[in-house]
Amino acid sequence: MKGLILAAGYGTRFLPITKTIPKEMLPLGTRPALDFVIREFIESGIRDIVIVNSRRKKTLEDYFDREPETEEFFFRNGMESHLRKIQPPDAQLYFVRQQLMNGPGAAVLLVREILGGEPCVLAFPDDLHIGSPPLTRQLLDVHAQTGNAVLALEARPAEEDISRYGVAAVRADTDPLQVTQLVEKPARGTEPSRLISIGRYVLTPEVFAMLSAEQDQHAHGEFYLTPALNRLAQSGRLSGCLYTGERLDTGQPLGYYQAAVRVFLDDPANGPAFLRFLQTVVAERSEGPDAG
């Protein structure tokens, strides 16, 4: 099965930054955002990945490509665990360009002949997961077992405002759950549950054919994959996979700084001295003049 992340947007909630650098190329650590996903694929045992870009986003392809120059330097100077880290993925990539930003389900019809008529996995970049199994592996699970499309789910608090996500409707008696209808940002108090669909799916053939008619009658404006998966749940072809683990939103500044800083304590190098800093500028601020 392949992999298929959708990489071309704007990133206009981290402007200025983004004029220039993607969001998905923004570090955590030592590492882009993107290859945290790169790697959750890998983990889960998907090696062809398909990655829809744009032109301004050549750094994508540049950052996954060789280094022919730099890693001979590495290698003549016997800079070993050097070399390993500058490695690209052990997998296929494709760079694929989406030259009108006409919204993700005009990204995925884009690739649908590079995809073979096959199910995928599809990963939105601003989701990142933290735990195992990866959460990949998690909806793969769920597509073995039913065959079904599949919607990675999170559940929310009940005080939270939900009203920015996709809500799934539920069938409570079902294992794997069977998604009955997914409602785009739901007034407040209108939510169908409380879980929220994040950005990881698996996408069967029928989906395509579905977005393939859905952009057919679609006027202007961003074309979705909701109305394609709110056919497969009328049909009860689309199930739910509550993962398990945690979730990092790197799609806004707020998620973003927290993602950083979550990955920053888990390095085993410069954790521990990390979260001493943190700890010690709490204390100041915390007994600063403007405390409290």
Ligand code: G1P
Second form
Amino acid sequence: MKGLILAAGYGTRFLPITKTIPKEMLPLGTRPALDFVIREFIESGIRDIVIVNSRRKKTLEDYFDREPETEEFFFRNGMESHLRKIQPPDAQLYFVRQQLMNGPGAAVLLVREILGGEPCVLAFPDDLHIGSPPLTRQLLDVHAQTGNAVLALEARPAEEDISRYGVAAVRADTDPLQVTQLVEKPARGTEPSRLISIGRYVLTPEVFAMLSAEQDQHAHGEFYLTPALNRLAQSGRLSGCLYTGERLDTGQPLGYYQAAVRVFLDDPANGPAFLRFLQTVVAERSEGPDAG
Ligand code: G1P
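What I would like now is the form predicted together with the ligand, since the data block earlier showed the form predicted on its own; can you produce it?
Whole complex next, starting from this chain.
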């Protein structure tokens, strides 16, 4: 199965850095955020990966390419560990440019032929998953059981505002969960459940057909996947995967900071010292005049 990553967005929440550095290239430790999603795919058995980017994001392609001169230098000087660090991932990457940023539905249709009428896993790279099994693997298991398109679902507490997500209604007592409706960005108080859909999907060829059918009605503005997914939901062909593990939204500054701290703490060489530093900072802030 192929993987698809939509990475053409503007990254306005991270201006001004995103004037020149795509948000997918913002570092989490020594690796760009996008690298973590590529690894999630590879750990889930996906090695053909299509990345939709834009003309402002040339560094994405460069990052995943080989660096023959640098490799040669490291090789000649016996710098094995450096050599290992710059190896591209063990996957075949295909880059496609989206010329107009008119939503995920349009981006998926753009690469429909490349996906070859097969099911695929779609990732929005803002959503970083931490945990085992990898999120993509969990979705693929639900797809293997049902043959359906699959949403990654997460239960959020009643007091939280979830109006910036797609929110799923599910049929009670189904396992895997059967999704009956997906409401895109419901106003507060109108949510069909507390189950938000996050940026991982298994898309089936039916989704591509239904996106084509919907396309003309969305000639202006953002063309979301949601209307096509709802058509599947109505015929019982959409499943939900209430996944395990932690998700961080690196598309928002707060989620990005949180993800970065997690990655820093996991660094075997510097993590323990960084933890002591954090503890000192927390203690200082707790004692400060604004504490409490
Ligand atoms: C998209 C989807 C939405 C989903 C969200 C997850 O919205 O349309 O259903 O909940 O991603 O991040 P966007 O964030 O692109 O507006």
